[in-house]
Amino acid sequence: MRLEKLALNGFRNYEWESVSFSGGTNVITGRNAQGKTNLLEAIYFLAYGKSFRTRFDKELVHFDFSSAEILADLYSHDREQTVGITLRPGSAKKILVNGVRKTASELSETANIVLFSPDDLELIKDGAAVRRRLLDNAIGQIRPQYQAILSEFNRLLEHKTRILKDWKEKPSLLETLDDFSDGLCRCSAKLIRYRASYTLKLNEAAAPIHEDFSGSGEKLGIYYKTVSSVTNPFASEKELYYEICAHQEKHRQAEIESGQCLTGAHKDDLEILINGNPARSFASQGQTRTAALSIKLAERELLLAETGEYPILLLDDVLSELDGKRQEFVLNRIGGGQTLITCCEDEGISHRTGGCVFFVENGRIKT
């Protein structure tokens, strides 16, 4: 899978830009704030239809146009493809796959992006919300079916949550509540699954490469945890949603009372270990940013063998925080596919890597 080129028009501070690139490594270089993640956040656009810095499409739009548009050719799946998307403040965003309009949750069925950049070091020190994140668009990109449920289960949590906080206004919504929880349990069930089979086979990928990656045999640990009344999370959804309405059930009055939801797979969370010990709350800078590393290049690995073809994978200022020995391992490992390293200096990093290299000034791109 590679992105063969790309052109910008009205996306954050490009006016009009195109750029081919090559199917291996592809070095941008630039100083600060010139337009080197912009352009990394269209490409992640390709894949997730949306952004990785903002939830807001119009901060997208350059300050000077009505509307942004992304549009690339790539290589994907055996075949050339065209993605098409156009982005209007006040309108729904428009997708064209091949001239057929899309969702953004069927963009992963033409492109699959890993994106690695310094917020993802949360991954680690942060709170449970982002770990839930990387598991939704991890599972999301290798299974379609997964956002729409994803989707639902936002949309009920929501009315759920709403009825919770007004009821003591309107005492009447208390007689929808348990209809919106009976909704949040069977999706749960259902989101437990694909979360805990997921886990189980991003840790068996990342412990390997975090092994090597770290230097002295460090041993990463990566367990899924969900809703305590939960004993097994791969079970049949049946006896998963059984377990949920259970919990469901004796946290009812907790709920009402609090108003807030306290049964459902928004709790969900990942535990990540390092030789055994939490590493939210003892691992030092250096190991932070190797299980961070670690767990992305198992993302990359676990694409390859769902799809048969490595994601692009993109790495934003990834490694001017890496000793050279570090730097030398991240590097051997992404071959085989096609690769995008922001940087403020190329730091010898085409001539190790046999790259390209792309010089970015104010939201323009030259070879």
Ligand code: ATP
Contents of the next structure:
Amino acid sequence: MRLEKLALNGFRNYEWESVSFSGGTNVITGRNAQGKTNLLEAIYFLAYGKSFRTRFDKELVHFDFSSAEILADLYSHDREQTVGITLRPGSAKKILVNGVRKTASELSETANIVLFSPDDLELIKDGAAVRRRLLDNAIGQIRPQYQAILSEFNRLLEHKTRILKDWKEKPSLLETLDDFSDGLCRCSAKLIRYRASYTLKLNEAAAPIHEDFSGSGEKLGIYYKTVSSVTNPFASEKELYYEICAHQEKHRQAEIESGQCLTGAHKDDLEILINGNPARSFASQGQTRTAALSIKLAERELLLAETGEYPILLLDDVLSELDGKRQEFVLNRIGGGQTLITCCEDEGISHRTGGCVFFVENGRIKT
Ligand code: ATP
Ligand code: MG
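Having seen the form predicted on its own, can you show the form predicted together with this ligand?
Every component of the complex follows; first up is the chain already shown.
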């Protein structure tokens, strides 16, 4: 899969710009604040239908424009395809694939992307939210229906949280609490099965990469953690539903008293172990970077296995954060697919990749 041509109209600091990329490595270089990350953000949008930096699409529209457009020519699933996205503050985003209207979650049927950004270096040490986001984004790329379940889950969770916060002022709100809890248990059962099976595959793919990468045979382990009453996350949806309901029942009173949703898939996490020890507490800085990178490269391999094509890999400013040995490892490993790497002008990375070089300056791209 490759992005052949991209046009941006009124997207972030791009007014009217278009660019053609190579099917191999593309290095995007330039001084700070010129539009390198903005460019990757636009490309990311083609697969995820959202930004990786903001929840608010209106921030993506150029200050002087009333709408933003991302137009792409892609080669994927053995054919030329076009994706057109229009963002107009105040209206829903408009997504066209080959001229046909699509939803954001359907974009992954046409374009798949793996992004590695400095935020991903927090995968190992930060709170569970980062690791849940990794799972949600990665599974959404492979299973478009997952995103619909997750949206429904988030909608119910938001409602239930509001009930638990506001019932003291308006006790009648509690009448609908059990319906929302039930809906959440149903969605949780579905999410848990997807997440458990993805984690199993991620673990299998990331461990050999990490072992290779660390050079010292270190063992990386990634394990899925969910609601404590779930005995087997691979069980049938029905069994999971009953187990989650049991947990829910037990915590009903505590939820009402604390004003918080205490049970459900929104508390899921990944346990990451290096040589059997929790990486969150014991990993060194180097081990943290190695593990985060191995997980991202594994995500790329899983997309290849699932779709038969390498996804487009976006590396935003990460090479500069890695030492020479890790940079080499990444650069040697990314063959086979299309990659876009951003870096600052003076880093000399562009020469080492042997790829095409693009200079970004104030929202213009020069080759
Ligand atoms: P760095 O090397 O520091 O990461 P970068 O080249 O990746 O820099 P970007 O984050 O791509 O920089 O671009 C930042 C620039 O884009 C800033 O100057 C910012 O003001 C501008 N910008 C962001 N959003 C908009 C917008 N909606 N309209 C116009 N300009 C914007
Ligand atoms: Mg940047």
